[in-house]
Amino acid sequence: MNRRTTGTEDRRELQMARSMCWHCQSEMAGEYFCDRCVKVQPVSKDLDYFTCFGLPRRLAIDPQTLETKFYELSRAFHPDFYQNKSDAEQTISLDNSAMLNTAYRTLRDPIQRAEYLLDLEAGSVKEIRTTPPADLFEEILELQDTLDEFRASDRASHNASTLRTKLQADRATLEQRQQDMEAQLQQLFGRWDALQDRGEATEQTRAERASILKSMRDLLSNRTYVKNIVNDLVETIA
């Protein structure tokens, strides 16, 4: 693979792990391949997934654009092209491919993409609720009692059949609640993207950013809690 003949339009001007080529020590201009020795360069460990694909930190991403960029970079880093290269180049190609695959899986899923953006902008989103949201507190406690009663019942009994019917209704209610949360998230995603597109750096903008991020964090946390309850329901009454 001769990178010298591909032309400047094929260069990926993204951050590298270092400012100098690991092999010939010449200065790097941000491409994935050294202009002087044509050796593949490691992707920066600090490179965020959006930048990896040349995308802004927006929550609306065109799937086709993401996929196209993914396959472009996949071809450049695919380990099959490095089987006859040095151990260092093989390791770099494997590491770059692994990072690229993780980035693609994360960004192609809207919820994972939002969680990742939150991680970048405001710290980890993994502070998931361990207690029900306030508006679901009584409902979840009653549901847990019904689940416990169902687990302890004779599955062939009339009582178990009645409990199963109730749990199925509870599942439908919670799944609707989850869909409502996802609709609210979509609205927040739109607000975030509009804010990003404005590119303002005023105090009001910073406050709005913080408010949107907090709302997204709370909704994602609540959604994950409800999703876990639904999964428990499905597994129990299956």
Contents of the next structure:
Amino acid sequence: MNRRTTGTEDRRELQMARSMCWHCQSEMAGEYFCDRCVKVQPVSKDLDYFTCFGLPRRLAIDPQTLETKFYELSRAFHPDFYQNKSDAEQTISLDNSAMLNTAYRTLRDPIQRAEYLLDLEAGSVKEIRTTPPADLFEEILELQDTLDEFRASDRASHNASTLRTKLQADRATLEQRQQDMEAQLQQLFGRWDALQDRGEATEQTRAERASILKSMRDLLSNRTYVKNIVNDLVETIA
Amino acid sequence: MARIVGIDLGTTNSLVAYMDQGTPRIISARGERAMVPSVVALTDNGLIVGDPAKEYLTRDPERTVYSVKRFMGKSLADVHDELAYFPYTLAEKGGVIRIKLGEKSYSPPQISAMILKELKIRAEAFLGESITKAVITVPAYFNDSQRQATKDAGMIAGLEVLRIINEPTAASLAYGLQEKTQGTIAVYDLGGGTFDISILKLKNGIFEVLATNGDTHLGGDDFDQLIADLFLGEIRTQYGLDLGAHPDHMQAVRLEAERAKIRLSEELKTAVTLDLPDGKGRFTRELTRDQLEQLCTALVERTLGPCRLALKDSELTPDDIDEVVLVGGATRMPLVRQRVHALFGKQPHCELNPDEVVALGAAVQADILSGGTTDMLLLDVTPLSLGIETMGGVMSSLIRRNTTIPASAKEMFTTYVDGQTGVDIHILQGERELAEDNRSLARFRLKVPPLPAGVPRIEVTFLIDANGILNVMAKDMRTGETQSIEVKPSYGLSDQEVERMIEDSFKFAADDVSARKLIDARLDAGALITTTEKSLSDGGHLIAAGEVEAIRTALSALIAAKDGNDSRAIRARMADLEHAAKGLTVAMLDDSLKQGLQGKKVSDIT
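Starting from the form predicted alone above, please write out the structure of the form predicted together with its partner chain.
Whole complex next, starting from this chain.
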């Protein structure tokens, strides 16, 4: 029925068809440079990072491919190559480079990449957890108490060294937990990519898609929460 | 396009380089040392720079400025602990340090500008063209204020600074160009006053910085100070003499400490000799390399922390590093090399001259900017996190450290009270939690139209450009209007101040000209003395004894004049000497002609 136009290809076509070269006003056919006057074009603010890198909206990305494209686009946009150009072109080069660097940093990291995709697909602002996930509730409250006790203790005391041993054990447990969640995320990423590859738009796939995004969001926020706790722990006992 | 030169504006020495058909070369003026000591002295004939100024370190320490780079972009409070070591007088005005030289006070960018001007003049003389554009290097760990101060120095010197580039990455450009390296490299840069570590990935002409770290107050100077402190302590106990009251002797001790340190990179022990004031005779001692290393080991260890942090930030282990490159004069110390070797588990490279490689790299970057080199591209990072102060005095990070530049972040601001017309924004740089523990870069007031609370929506863009310098823009999302922001730097010169200093630099140009004339005259006199002495020893036998005597008299007169401060007198004595030596010159010419003719047939000549 109502096909959602999240397909990035469609969006780009729409945008390109509308856009004109800022300099010679000719219709733009080229990707980032005007075919006629060869001037660099500002990357549209609506262009998502996947499209910018010429990639489909998938969560498995080959780092080599991404890096090669990043270097290629850096050579196209970097301010070093616009020193002798007009002010307008220098500004575009600067903005495009800044955008490109953000895009690369986001897509390079699997977690940030997933958070970004979630944002694009479900329009969700990154959820910041303030309370522990349900299945870790008791454990984390106890850990917080131990941490507080350790912080207040005399580091040379026997009590402190007992607490430290306990905290180190907790750290191992939590790190294992974090790894488990990351493995689960990997599975979800695979399911998402497979669903996208099938490209069907049935009632069933829509439901599956919503379910994957929901699980992904929960996992991502739990993982970030656990990761922050681990960081805090490591810093405290260091 | 006009030529762009590359400048290494160092703590102890500065250099200028240019690109000569694909090869970067250091510029040296008329057989002088290419390195210009970063020293500025106020003499009775005006301001002088470089080697001649270095002589004034002991002659007139209160009016001779060295290591000014340590004060760039700093407030007096920042450098409070080391003030006692500097014989010249520092004050503060508007958050910027001022250095007192005679009647006038100069900001660190103005002093640096004098060094830059000297390099500019040298480059112009060497290349035979006017130089107005430059790439200048800074320590990678320099913050925004320090970078801006360096850019200001360039402007005051009459140079358009097209790019501020990080020293270790500049070195990697020169290194990569020469060695055609691919892979992951670590550049360990221990200079006169600063330490940097940068980890880069080199691939198909792209130089991508993965992480950088450092300490902008750790360098060769600090080693010298430790050695000097040792000597000063011994002089106090042995002679009951506090040299603190004798700035000239303090400087002599510091300089001797530096020389001893340098000698101990080659030798295992060295003799130290210092003349003492008040007829106390001489202080002598032997310093061994072991003793030096014992003194300096804690300082060298301090460089390893940033190395480990940089590895951690780039998610690498020492095994992942293919090559380690050493930069900066202080890396000549065997102890430094050992420690770096031990940390990374591989022999560091030092094929390139560690004093010159940064300037060479700046010349490569200059060539990239002018469109000469097109296959190389440097992707650098910002060394420190950038953020704003939020409620409760906490820093909220907007751009994390080691983010590739150019980098930008947007933040939306609104109001909390009806009719509020401004929002105060405090920009910070650093890694600490609390705003007060980080570097304050600037404050500004965002103008907001008077509306009910929460209605205005002002988007502020923080953009770190390719120089690592912050630009701030604001846009009213309701009207789409952009507003210009006047940012008051916390520790820097305002635009008006820089303007005024540029004007001043023209006014002082007259003084500079007379100082310059003196330097030129001395240089020319030195050259004439050398050639005349050689002629006398080679051809003295060809002329009458009385004539030799006359030449010797004129020679002594010139040597005496050369040490004076009167360029005209030097020129006059030079003319005298040339006149006295005329006969000798003619005699030698005849003699060489005669020699040349010997063994040849008459038919060959005619």
